[in-house]
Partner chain sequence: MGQFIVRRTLYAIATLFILSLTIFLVVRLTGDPVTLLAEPGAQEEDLAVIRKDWGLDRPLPVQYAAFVKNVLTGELGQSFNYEMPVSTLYFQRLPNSLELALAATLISFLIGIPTGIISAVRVNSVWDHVGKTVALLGLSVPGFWLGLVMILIFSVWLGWLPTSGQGGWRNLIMPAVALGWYFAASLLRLTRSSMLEVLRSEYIKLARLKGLPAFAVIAVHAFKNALIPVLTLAGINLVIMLNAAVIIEVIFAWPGIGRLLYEGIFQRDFPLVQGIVMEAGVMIVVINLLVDILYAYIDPRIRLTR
Amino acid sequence: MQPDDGHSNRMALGRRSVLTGAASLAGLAAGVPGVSAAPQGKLTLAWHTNIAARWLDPQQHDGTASPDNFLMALHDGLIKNFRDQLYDHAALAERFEFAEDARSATFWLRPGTKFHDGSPVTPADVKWSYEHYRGAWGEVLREQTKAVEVVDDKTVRFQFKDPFLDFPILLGTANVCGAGWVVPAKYHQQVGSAGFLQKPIGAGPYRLVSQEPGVKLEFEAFADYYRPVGIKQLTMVSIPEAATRVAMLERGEADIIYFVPGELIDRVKNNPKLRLAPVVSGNWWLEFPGFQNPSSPFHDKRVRQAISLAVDRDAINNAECGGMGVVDGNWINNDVEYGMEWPKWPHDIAKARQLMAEAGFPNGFSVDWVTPTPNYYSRGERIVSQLQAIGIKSKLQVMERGVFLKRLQGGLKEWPGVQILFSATRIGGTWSNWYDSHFKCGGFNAKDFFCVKALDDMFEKYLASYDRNERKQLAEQIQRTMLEEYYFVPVFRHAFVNAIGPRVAANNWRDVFPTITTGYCYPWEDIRLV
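Supply, in the form predicted on its own, the structure of the chain whose sequence was given, as a single chain.
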């Protein structure tokens, strides 16, 4: 399995950072057979949910992991997470400097980079993309940025109002923020947001040739990309049914599939032509929208603690991931900056029932819906079943991934009544990306769900601090409070079990899934066929 934290977090914060991209070409597909200078063949990915159109536009990044699968093929950023580099791989920028006082950052564009329509990538495009960005973390970026200056025809400089330690991490982490992902400014203004979604133009290794909205994307290798691209044609097709995805892999109709559920793992494992890719990825947790309201049954800490005690985490890991996930204690991964280790939570039905009785619910209560992150519905069913042991009666709610994320961003009005969300994410960079998006009052995927003022005040102090020791202490204090108060109930860090067909060139599955901050198989340009 891919190690959880086998790479040090080489944060370039509060010091000068100068990076170049030459080294990234040296080891291209090292040890992988079938490497050729010219793109060869066609590869099909069976994507496991619907494909939301907004994931094709970095300007509309929703702060979750889903968009980066598509951004990494179609677009490119100034810097980005790449293999074992957490956020600072030089991409459209051949190098950058982050000032010692964290008040500015300067990027020098790689010479000769082009968009798919042949127009050059310019500092003006960088400036426009950043200033017009309206996705996750956009508000923080606007508040912190004093000016974006086009220095010359290859250089752009960001000036900040105060020391902005998190800027490189935000800019370069594809599953957090899209502000550093550059779109052609004139074209985007010409066609507008709706037109751009119909025919997006990027600067990535693949250009979009055609799409069936929500269903299929057809890409072609971009001849002018600055790195060699291995495969000529790339198709991403939405196949929500897991058995259909596995059957496509068996028949050679797909070459890579995402998400093999627990009941199908042995079927893939026992096929000598196929290969499992059990990427240890994001954490899963239970959350209780509106628990601050005294009328909510979740307002009582003892109820939230009882739910934690009722969850059999090992059983979920074994059934859903073949035991290949990690039963940890935090809802934030331990491989990001300041992500804390936390002991495994106990499973104790007797104590859970006692706490429910003490809280005034000896016979339990009803929950309108338990909604898991799509398309992991069987995991939600296990939660529904396990909570019955303490008298909590509920129903499973299913919906498309894009709809689920939009409803998260709509706040409590989208989740009326008594609700439990079984959420998950895989965000790179730093713990603050998780808190800001999923818990902070007004957060992109939290809105008015929780609003614990004392923690939000500490978080604002964290963001304003330039002292790394103080930041670490505040980060750990916030996480500790969330866990001790059961504001979230962590479940486990799942293995995102994927599978690879025989036509993909790889000595082992990590050749296809090398980037440590994601469960997806980019860099797309490095994948080859035998």
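Next up, can you give the form predicted together with the partner chain of this protein, since the form predicted on its own came first?
Chain only, nothing else included.
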């Protein structure tokens, strides 16, 4: 997963320990105060990559952060991440209850909600969407779910084989899973998957009017949406070249642009008409594949600690993100369940050299490759350069993204010799998704890189536990051990820097990017023009 998308705000996770998830009725009352309900004007978003067709169908959610930008305009979920609510904002469901024993969840649909073709959103649509979902986490949901029951014309109940504590988080986190996003069952079956991608119909604040596949999407405000929609026409256009996006913003051809790279930040910053929106996003950390092997120089904790001390995190943040990222101490974002706060790591070259000497490397050693997550190659160069201060000589390895992912999934045999990975990710939901994917023995991106049995055993205990307090303790213990042992060396949370043009009504950039679990500017319906 690319670390492009994220958020800036920190939050108290205490409120997440909701056992009975009776969601608030805030949805109906959540309209922006003091604005007219009649949508007006036109807003253009310059999207920073190509627009993949599958992002228009929640049934094909690929588990990355990108689809939610589009889902939030076109579709709607039962519950969702919304402003400072992590996953439990009442959307198509006006309320829901998550049973004390975590074996069932019941959702009551908001009355009068419709799809863009005028048909009502029904529990049957919810059931079909969930049962036919084939995207990220689909297998997990199917394995855990005993039945989806249509209770009456507005109520649907999910029953689980075992307590399923993560269910609401998965269902309501738009950048992780699309199973809770409701599509019109009859229409989807009628046109098929490919047909749906050409003419998707949802229940979101905007209906799709036209599309040029991969290039442009034209939306219009959906009059029957249950919240007021501010802008009448919304256009999302794919502009892969960053300089072109910035020029579009300067000329007023675009109102919001995503991803301003470091070299263009000052140009936006120096233009008084424009506003930067530096959304703090995914974490970056160093990892040492095969450090468990006694022959690896990274086997010695003092070497890993020395590397941590040698990395000048502030310098990297300044150079790469104009200082708008956050230098924190954990490799897991603190905006996911049980993600811990950890103090900033010190930068102390003298102590690092001393530790290297104590570990038997007074003159350092050679590392075959330092490989950063593509395509942030300059970040890898900075690590190569900074490690020279403690005698570690290394070379930068540049890889195309697909090749990088493929080699990660190949395990240690794909990374022979002495290697450092400068990894990054932005995973929503819960801390366990991070551990499971990036550290656990056999994890999708970890394979046989680390395999610390004591931690993996603790993680199994965590997964098997239905006791929330125990889970929290185990989650924190695992994270603390990883950090204290320097199994991973956290570097910083980078900023996904966006920019806003003068036509968008905002007192500060957070008015346009209020949702803390994303780098994108939804809820779309709340955006207004001046």
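Residue numbers count along the first chain shown, from 1. Computed from a predicted model, the values in this text were never measured in an experiment. Under this definition, the rigid core comprises the largest set of C-alpha atoms superposing within 1.5 Å between the forms.
Comparing the chain between the two forms, the hinge between the two rigid parts falls at His494, out of Phe444, Ile265, His494, Ile420. Remark: the rigid domain rotation between the two forms, smaller part against larger, is 26°, computed from C-alpha superpositions. Once the core is aligned between the two forms, the alpha carbon position of Asp456 differs by 7.1 Å; this is the C-alpha shift at that site.
The two forms, fitted on their core, place the C-alpha of Ile390 11.8 Å apart, compared between the two forms.
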